[in-house]
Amino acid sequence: MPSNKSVSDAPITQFINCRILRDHKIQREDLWVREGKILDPEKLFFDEQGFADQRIDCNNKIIAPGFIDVQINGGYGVDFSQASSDISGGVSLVGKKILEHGVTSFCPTLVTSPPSVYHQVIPQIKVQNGGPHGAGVIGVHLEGPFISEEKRGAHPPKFLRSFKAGGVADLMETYGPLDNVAVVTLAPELENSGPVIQELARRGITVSVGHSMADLSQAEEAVIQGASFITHLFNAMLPFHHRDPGVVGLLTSEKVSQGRRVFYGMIADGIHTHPAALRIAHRAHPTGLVLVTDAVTAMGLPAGRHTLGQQEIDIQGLHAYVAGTNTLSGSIATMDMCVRHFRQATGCSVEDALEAASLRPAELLRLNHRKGTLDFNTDADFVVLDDALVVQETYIAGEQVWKK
C-alpha cells in the first residue's frame, strides 16, 4: 500500500523493463501509473514517500501513447452512417474491436447521407471515455454533404449539399444540433463556407478541407477563416501542380501564420497513397502527418459485397471498391498496419510512426493536455508494442483491456 503520507489511497502501478515514448524520443525508464492517470515518479517518492503496489514486467517492449483514430466510417459490418436500430451498439462494437489495433479513441465518421440520416445518429452517438467496453470516442466526423461533386470520390452525388441558404443554416438544416460533432470535412471553395468554417471554428469544432477542387489562394482563406485540417491528403482533390498546388500546397504555404499548424490527413494502406507521395508528404510537414485508416464496413470482415452509407462496396483483397467500378471507397486498414506501413514506407523513425498515430491527432483536435502523450498527468491510455510495431497489450486509463 502507499505510505500515509501519500495523497491517495488508490493502488499504484509500476511498470518496468520498458521502453516508454515521451517528448519525442523512446527512453528506457518506468511507468507509473494511478487513478487513471500517469504519475510523476519524483513527486511520488519524495512529496508522498509513495511506492509501487503493484509492477508489471514488460520484457523490454515499447510502450506508446494509445493510438487515436479520426476518420473511420465502421467495421465488423458496422456502419456509422446507416440509421439502424441499434446505431449504439453498433459505435460500442467498434469500439471494442479496435482495441487490438491500438486504439483507445476515435471519431466516428458519417459520409455524406441525407438529413434523416444525420438527425438520426448524431444524437446516438455520445462523446463517452474508453475502457473494458471499448475505445472512447471523442466526437463524430462529419465527412460532406458540403463537398464537391467533381471531387465526390464515393460519396453519392444526390445527397451531395452547398450552402444556399447563407451557410450556418443549411449547416443546421442537414446536420442538426452539432453536440456531439469533433470534426466537420467541407470543400471551401463553395459559396458562402467562409461564415460557416469561421462558426464551426468558434464552437471548437476541427474544420477539415476535402473532397475539393480548390485552389491554393481558397485553401488558404479557408485556414484563415479557422480550418486546420486536410482530409485524406491527395485523395479527392486537386493533383499537385507546380503553378498552383492546390489543397497540397497548404503543407509549405507561407499563408499560415506563426504559432498555427495545418494537419493532414494519411491513409497509409499501401493503396490509397503510392509510398513517395507519402515520403514526399512527411518531408515537406512531418509534424503535421495525422495516420487515418478511413476504414469502412468491412474491415475485419471477408471480401464481397457490403453497404457504405447509401451505397454498396466490393471488398477485393485489400482494396475497397464502389461495386461496379474501379472507385476506391475508403479502406479495410486497422491503425497498428498503418503505422507499421508507414514507418516501412518512409523509413521515418519509430517515434515519428507512433506520434503520427497518437500525438498528432491529439494536438489537431487540441486534446494532447490529456491525450496523445505519457506526459505525467495525463490519460493512461497506451498500447505496448514488440519491435516490428506489432500491438501485445492496450490499456484505458492505467486498465488493461485487450491482450495478444
The other form holds:
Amino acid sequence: MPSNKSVSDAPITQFINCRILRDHKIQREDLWVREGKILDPEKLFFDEQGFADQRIDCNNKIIAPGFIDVQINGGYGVDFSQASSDISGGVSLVGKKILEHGVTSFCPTLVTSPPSVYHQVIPQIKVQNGGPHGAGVIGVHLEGPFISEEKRGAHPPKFLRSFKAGGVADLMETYGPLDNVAVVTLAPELENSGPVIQELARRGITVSVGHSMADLSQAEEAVIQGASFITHLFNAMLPFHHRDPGVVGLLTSEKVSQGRRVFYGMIADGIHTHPAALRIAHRAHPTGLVLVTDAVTAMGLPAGRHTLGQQEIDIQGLHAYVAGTNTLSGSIATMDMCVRHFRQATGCSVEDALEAASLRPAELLRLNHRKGTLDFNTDADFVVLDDALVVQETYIAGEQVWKK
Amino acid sequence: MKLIIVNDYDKASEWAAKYIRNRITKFSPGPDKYFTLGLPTGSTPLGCYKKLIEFYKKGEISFQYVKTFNMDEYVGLPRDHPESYHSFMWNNFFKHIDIRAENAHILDGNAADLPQECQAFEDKIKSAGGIELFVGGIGPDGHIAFNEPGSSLVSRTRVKTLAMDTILANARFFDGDLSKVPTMALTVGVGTVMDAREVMILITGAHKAFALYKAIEEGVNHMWTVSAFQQHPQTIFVCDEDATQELRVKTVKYFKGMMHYHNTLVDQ
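Could I see the form predicted together with the partner chain next, after the form predicted on its own?
Whole complex next, starting from this chain.
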C-alpha cells in the first residue's frame, strides 16, 4: 500500500490535467481525494510518503465544488409539499435526478401547507449524506406559512398563519419537531416575529426574509434578531423604492454589522428575474448572491401537457404555464442552467458564477467548513464541467455518482 | 572545469535542464540503480525546474528511479510555511513529476536533535552511493547552499547561523519583518558537495558577475566558498552573458570557443 497505514490505508485518487476552483480562482492544480475528503498532497508526500493509487485524467476540464440548492420545491412530477404516501421516495427521486445538474446537496422546500402536512412530511425528509442514490439532504426549507397575505404569491391563502399565540408556540404547533429543518422563510413584519427569529437562529436554523411587505427598518430588525437570508430577491416583496428600499435595501444596509453578511436567493432562469435586476443585485452585493432554482413539480419533465395534482400545465421551452393560459406556474430551471445564465447575464467571472451555486449557499448554511469548497479536508463533493459550464460528471464523497 | 555561456537566463535554464535530462537518461536508472541528484532552491533554478517538468510531461524523462537530496532548509520554520524549502520543492518541482516521496530527501529543520539530523543526512547520501550530480546556485557573495563567506571548505552537513546580510535579504519573504526571518539553517557542507561525482553551478544575472569572477578567475578562498570547485574534477558553471561582465575577455572568448563542443552534451 502506498499510504502510511498509521494514518489510513484507504485508496487515494488523483484527478490530473484539470483546473480547479480554489481560493476564488480557477487554477491549474490536481485534486486529491481519500476517504471521501479532499486531501492535501503535500502533507501526503512529506508526512506519509504516500502517492496516488489511481489517476484520473480530466482532459483539461474544470472541477468546481458541488452545487447546493437551498430552494427546490420538487421536480420530475414530484411535489415535496404533497403529503403523499411515499414522501421519502419522492425526495429520493428528485435527489437522484438533480445529480445531472451538478447538485450534490439540497434543501427540499415546502410551500405554505396546513399543519397536518408539516407534521406528516417533515419527519420523513431525513437529513442524510449524498451518494450514488442521490444528492445529500441538508434539511427542509419551510417557505411559509408565516408570510404576508399580500405577498403570498402562489401560496394558498387559507393556510397562512400569524404568530398570534406569541410566536414560538405557533411555530411548534404548526411545524412540529424542527430536527430536519434547515431554513425557514417568514415575513418579519408579522407581530411577534422577533422571538421566533431568535429561537430559530438559536437552534442553528437559517432564517430567511421573504413573501413579505417589510420596509427596510423591519427587515434590518429581522437581521439583527438573527435572519441571514432573503428568499428570491425582488419576487414576493415590495418593489425597490428610493425612499424606502424595502427588503431589497438589505443588500447595502449599514445596519448589518461588521462580520455579518446577508445572503439573498436569486432565480437566475432568465424568466423570474430580469437580467438587469440580476446585475443590480450582483454588483451591489456580489458575495451574498445564492443561486436557487425554486423549481416546481414540472422541472425535468419533457415539453407538452402534464397533469400535476389538480393542475394541468403546459411546458414550452423554459416556461411552464398553467394549461391554456399565459400564467407561469413556477420555475422549471435546473441549477446548471442558472449558473450559465447568471454568468452570461451579469458578465461575472466563471469563479463568481460557480461560487454562487456552491460556496455562497454553503456559507449561508454555515457548512463551508465541509461543503461548497475544494479546500483540504472538506467533503469531496464536486462537479466536472467543460468551458461552457456544462456538467460532465458529478462526484459525492469522491465517488462518481453521475456521468454525462 | 567547463564554463557554459549562453545568451540569457532562459537559455541557461534550458541548457542546465537538458544536461540533467541527458545525464539521467544515459545513466539508465532502474530499481537497483538509482540516479542520485543534489538540488538547490532559490530563484535561479526555477527556470531549470520548469524545463525539467516540461521534459517529464513530454515523456522524455522520468524521476521514478531518481533520489534527490536538497542542499538546505531553515531551522524552526514550519514545514508547510510557504517559504520553507519543503514547500518550495513541492510547489516548484515534486508535485509536477513522478518522484516518490521516499526518494526525496530534505533536511528537517524541526528535528529534535539537529546535529543528529545532519549526520543522518550525510549517512543517507552515503548509503545511496554518493551523489552523481549536484546542482547548485550561488549568492552574490559567492556562497553555495548556506556556506557563507568564511565557511570551511571541507565542511560537512551542519547547523549554520545565518549572516546578517542573508537575514536582511530574506526579510522580503517574511512580510519585511526581521523577527520572523529564521536565523539558523541546516546546510550541506562545501565538502559534502565536493564529494559529488559532478557539480553543476547555475549563475545568472549581472548581480552575480563579481561572484563568478571570484569563483573562477581568482584563487580558492573560503571567503568565496564557490571557488572551492576549482579543485573538483568535474564542475560545470552555466551562466548567461550578464554574469560574465566581470570576467576577462580572454576567459569569455576561451570558453565561448568551446561551445560548439559543449552544446553536443545537451543534444537529445
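Just so it is clear, the structure is predicted and the values come from calculations on it, not from any experiment. Residue numbers count along the first chain shown, from 1.
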Among Gly330, Tyr118, Leu364, Val209, determine the one positioned at a hinge; one rigid segment of the chain turns relative to another between the two forms. Gly330
